[in-house]
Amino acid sequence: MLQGKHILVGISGGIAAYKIPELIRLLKKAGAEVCVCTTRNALQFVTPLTLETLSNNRVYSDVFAPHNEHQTEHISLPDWADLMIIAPCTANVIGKMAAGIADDALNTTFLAMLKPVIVAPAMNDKMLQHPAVQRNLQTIREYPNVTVLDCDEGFLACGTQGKGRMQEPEDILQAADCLLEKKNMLGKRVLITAGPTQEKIDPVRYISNYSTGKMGYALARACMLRGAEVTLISGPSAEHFSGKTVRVTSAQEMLNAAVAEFVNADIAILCAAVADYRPEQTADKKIKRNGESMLLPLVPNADIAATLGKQKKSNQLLVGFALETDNEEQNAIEKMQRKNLDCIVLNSLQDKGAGFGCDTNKVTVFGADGRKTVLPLASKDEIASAIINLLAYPH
């Protein structure tokens, strides 16, 4: 979504000024232009250097700066940018904001800037929680074209614990998706389970498999992007998603979360790469190994996808995941009519650069009414979309 966009990126005198030559890697990484404004104070935390190296950009820092390419920056770049993003703001900056000053480049910016403009505060907890701070927060929330990010809670830069931090790069880059995705999935409550289950054998050892929650995670992004209500039920996985998340480890814990939020769902998108079996029993103790031969006697896990399928309702949408090593698609198909899916995505480990841990994927999709899309090798996040944008069809 941020390929070609024009990204204004502001920054204020915190230490979380550390941070934004990542967030401006990400958003080069994504195919955005960035430009970059500070505060003379941000100065002190990151150097112009460093800042223009990464932006193929001239840092605007001083409004009287001789060197500026325009004799009036903060007017012209905002008519070059498609979104602003100031972070870390700091309670000066956000006071400044409420208050309508404009006293140096980052805040002069700000009051030209009539698109949208993303803020992630970062401050002391006992700064965020001052009266002073909450009501200018409240009054720059209600500017038509500011989107404020919450604070994260954490380790702060004080040395104490508590709420204030700056939300991570990653996740400024996924608000920034989000506010220039189209929102064609609003009001849409969807489900999607992500990642690997693990069954215990005993305290140090599980079976499971090779699944990641790559692709589970890029579908979740993708319908957040686009104005859904997501909830990801996640296995174990290194993978992050700002949006809620029930994190489960065996196939029991991921069936009995599916069933109670398929409840209210629109959409079901089954990812998750559910161990078939668990071992009988689980030893409370470490299995000691004595030199022979080990029997670990298995017994099935209950199958989460035709479950949903047995209660899904004529309004809910059901899509399922298979991985097969062959006869490829007369086991999907089959696997989406016993199961009773409206459409299943079949992965296939036979293609370089699609399956397990990759950061592509090469799939195909089949619908229940008999239509077959196959979607080219592309980023998990492009064929998350992509399929996406086939589900209005298998219904």
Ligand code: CTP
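Definition used throughout: the rigid core is the maximal C-alpha set that superposes within 1.5 Å between two forms. Quantities reported herein were computed from a predicted structural model and do not represent experimental measurements. Positions refer to the first chain, counted from 1. First, how it differs from the form predicted together with cytidine-5'-triphosphate (CTP).
Met336: CA moves less than 2 Å between the two forms after rigid-core fitting. After superposition on the rigid core, the Cα atom of Trp80 is displaced by 2 Å or more between the two forms.
For Asp276, the Cα coordinates differ by under 2 angstroms between the two forms after the core has been superposed.
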Contents of the next structure:
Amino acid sequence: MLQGKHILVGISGGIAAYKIPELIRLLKKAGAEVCVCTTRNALQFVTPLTLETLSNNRVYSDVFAPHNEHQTEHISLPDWADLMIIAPCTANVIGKMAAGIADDALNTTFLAMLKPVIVAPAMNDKMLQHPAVQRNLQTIREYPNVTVLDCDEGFLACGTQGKGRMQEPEDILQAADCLLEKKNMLGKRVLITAGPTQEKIDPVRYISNYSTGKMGYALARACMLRGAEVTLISGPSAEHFSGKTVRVTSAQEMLNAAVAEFVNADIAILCAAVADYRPEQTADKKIKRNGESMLLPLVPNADIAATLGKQKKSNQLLVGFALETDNEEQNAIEKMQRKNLDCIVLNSLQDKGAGFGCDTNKVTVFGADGRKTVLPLASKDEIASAIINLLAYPH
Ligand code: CTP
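Give me the form predicted together with cytidine-5'-triphosphate (CTP) now, not the form predicted on its own.
And the full complex, kicking off with our chain again.
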């Protein structure tokens, strides 16, 4: 696993800091050497004694402490580390990271760390939703060495239910492992389509579907964590991806972007829920109600998967998704063959916790070679990881 790796754990002052001794223990168990750096507030939640006992190293929390070994720990620690994990990362520390402020041991060290950094935010759900925090998160996601983990949903320390929980130590360990050890898609160029498309009727109306893009974005993150060069072509979605993202609206725009990118791709994963039809005509002005029934003539959109299937070369891998309500298996396999896909992922609408908008999914993967793999209900990130493993990039 992380044998011999140097991991610098940065802790800021949130209640989830109580979980970090467990993270340090897991990192040590995986063979890593661990040093700890904290804000002053973090030490209100965990004691230096606990952290030093588990990490076997002195905790760095005060830039001017007389017992510092070098006086310049904020430089020597990033030099020493292969990876920094900031967990929990509070709204305050995220804000300072976004602004480049270095007024304590943790933020100063972060600024000197140009090697990979994993950030595990944790805060109250309302704080997480605040535009300032969202903007700061977006800023740090764009730093080339930073991977921001999503917050989990669930019970929060303030007694409410919502999104804002720090990812569990096991998940943070897995992200560290992926980042440092599992770069098994290095040099691979991956194209992913995600989200719905919107087909314009008039300036205020469109035809679309319930897709949120969560599955496609999870796939993009999983491929990037493995070192792939990812291009995500996304229809309208509230999700975020820190890699290259081409935002489109209509099926036609998605087709154009996908065809342009596919020539350079080793793998294309077509996860988007593309509208099959668009209005024959779009009105420039809002269509007024005249009280009578109306017909809206629709014309078919191009099938992006089938188009790429025709252009596919022998060294390219094409993966599709299918959402069926009846005859699921048979329809999915028929779709894979008709569109010349190498593999198709069948989404289930029958199972609780699977399908549109959920953070979990349950899928069955069919290969053109006849293989069938049923993946149990899991988070979309885990499903993404499992799908990629099946594409012959074993975990
Ligand atoms: N797809 C696509 N372009 C389209 C329609 C679908 O690229 N215009 C892709 C989807 O991204 C998915 C696969 O084709 O990977 C199957 O999509 P789905 O909507 O299930 O299939 P359709 O071909 O539209 O068939 P139907 O709606 O009749 O089930």
